[in-house]
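Next up is one chain by itself, shown in structure tokens, the form predicted alone.
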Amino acid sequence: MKLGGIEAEALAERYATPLLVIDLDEVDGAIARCRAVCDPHGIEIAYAGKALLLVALARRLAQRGLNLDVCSIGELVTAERAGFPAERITLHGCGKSNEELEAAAAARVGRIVVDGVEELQRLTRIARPEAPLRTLLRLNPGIEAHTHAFVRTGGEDTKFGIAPRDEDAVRAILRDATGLRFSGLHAHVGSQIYEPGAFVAVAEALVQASARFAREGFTAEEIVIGGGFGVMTDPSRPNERIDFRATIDAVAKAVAVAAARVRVPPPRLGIEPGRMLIGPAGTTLYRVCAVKHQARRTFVVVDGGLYENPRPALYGASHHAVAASRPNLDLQEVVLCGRSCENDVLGRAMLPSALREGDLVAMSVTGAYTYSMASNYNRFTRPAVVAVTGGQEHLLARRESIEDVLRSDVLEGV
């Protein structure tokens, strides 16, 4: 098995396992496909940094002309070290710290998405009248999408956004906020959404909201409908993906129609894809630690798991897995497991019956929300991340050492 023209076994030998491999040619292709759909509509594309953000990756995304969303000081500093232009960075977050608000006020980002009334109040005390901060309001229009509850960020039972009943309050604050410049509205309903109608509904709701703001003297120059465009995670379910072109075309049309209906100028559109651009480009390589034939099932335990990919345990995410070091023949259904101290199930997989300890297993579509959500649970070290392109490899993040894990421990603390 080759990744980016390089043998998977060779990569595993050089960098050890688990190993996250990012195919940069696939990333570039995803960006090009996204731009081909969005550019004709003048839609702004901002990469959602929470999916995966490393300094070298951020530098490459900047070179490709994307904007960037960050939601912490850590992500912002990553972008800054990559030389990402501040004016193309947006600060997100439903519970921003004063340090993050101060960074926005200091023009370390080009705009901020405000998530609540109290946050807006704090921001007005920090913002600088001599350099008004471009500000979007994240609304919660009550729209839900059919996705797992843990990744659903719209609807009445989520923590995100400004409720309709608080719109008068935020407008009152904005009227006196000399350090802020109202720019537009934002909403996001969740991740892994396969229904175009969810995005259309969000866009229409934001246009309707822009009319309410316009009546109070606030012109929404832009609306951002978030990300969450569903990607295929299992080749046996090829229809489990969103028709991105049809979705964007429908959203653009809906915005034009809705704007004419409520008599406001059509706002500029923005989207925030993360997984769609980086997820399919990622493959995680594992070594098999043990194959256990229990009473009813065969369990294949690999050297990764909950600590480097918590998504299957968090919300049942699935990733297609294949044997990377032997022919995929005489397949049997197994339970693929990690080695954390839980019943750490990565999912069911069809793997060769001859699979043995030491064999290599490859899990696909792991570019997003794996390394970025990794931890040192059980004091495991986080894996390396290597990029491949055109038969060449580039280390993006080195494998942690035990010393890295113990670095913050205070030996005389007790």
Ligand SMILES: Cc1ncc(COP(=O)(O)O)c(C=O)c1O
Second form
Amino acid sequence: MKLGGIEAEALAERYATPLLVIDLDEVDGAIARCRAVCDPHGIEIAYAGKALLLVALARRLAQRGLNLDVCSIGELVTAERAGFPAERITLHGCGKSNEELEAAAAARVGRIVVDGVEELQRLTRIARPEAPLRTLLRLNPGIEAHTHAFVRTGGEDTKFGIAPRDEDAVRAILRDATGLRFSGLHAHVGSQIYEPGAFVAVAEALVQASARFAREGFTAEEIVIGGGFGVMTDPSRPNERIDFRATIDAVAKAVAVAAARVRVPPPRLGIEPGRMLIGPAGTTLYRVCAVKHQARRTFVVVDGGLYENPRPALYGASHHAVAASRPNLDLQEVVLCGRSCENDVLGRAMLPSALREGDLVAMSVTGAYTYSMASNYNRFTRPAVVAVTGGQEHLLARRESIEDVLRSDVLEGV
Ligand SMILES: Cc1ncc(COP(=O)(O)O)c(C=O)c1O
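In place of the form predicted alone, output the structure of the form predicted together with the ligand.
Then the entire complex follows, led off by the chain already shown.
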């Protein structure tokens, strides 16, 4: 098996396992496809850094002309080290610290998306009237989107965004906020969404909200409909992905119609994809530690798990896995597990019955929300991340050492 033109076995030997391999040609392809759909509608694309952000990756995304969403000082400093232009960075987060608000007020980002009333109040005290900060409000549109469906709940019960009942309060605060320049409205309603109607509903809800804001003297120049565009994770279910072109075309049309109906100028549109741009480009390579034939099932224990991919444990995500070092023949269903001291099932997989300790397993679509969510649980060291493109490889993050893990322990602490 080859990744970016390089033998998976050679990569595993050079960088050890688990190893996250990012195929940069796939990232470029995903960006190009996204642009081809969005550019004709003038839609701005911001990469959601939470999916995966490393300095060299951020530098490359900046060169590709994308905007960037960050939601912590850590993500912001990563972008800064990459030389990402501040004016193309947006600060997100549902519980921003004063340090983050101060960074925004100091123009280390070009925009902020405010997530609540208290945050807006705090920001007005920190913001600088001499350099008003471009400000969007994240609304809670009462739409819950799931993989296959979405519902209008008429009052979404989540921690994110500003509830309809608080809109008057935020407008009152904005009226006196000389350090802020209201520029638009935002919503993000879920992840791995396959249903185009969910995005259309969000866009329509934001246009309706922009009419309420317009009546009170606030013009929304832009509306951002978030990320969450679902990608295929299992080749045996090829239809389980969003039709991105149909979705964006429908959103653009719905916004034009809704804006005309509520008599507001059509706002500029923005999206914030993370997974769609980086997820499918990632493959994780694991070594098999053990193959255990237990009472009813066969368990394949690999050298990763919860600490480097918490997604299956966190929200039941599944990934497709194949044997990378032997033919995928005579397959049997196995439970693929990590080696954390939890029942950290990575998923069910069809793997060769001849699979043995030391074999290599490749798990696909692991570019998003794996490394970025990794921890040192069990004091495991986080894996290396290597980028591949056309037979070349570039290390993006080296494997942590035990010393890295121990670095913040205070030896004389007690
Ligand atoms: C506000 C916001 N925007 C964008 C995204 C990116 O979502 P995805 O990676 O599913 O496209 C997220 C993900 O949680 C988010 O919270």
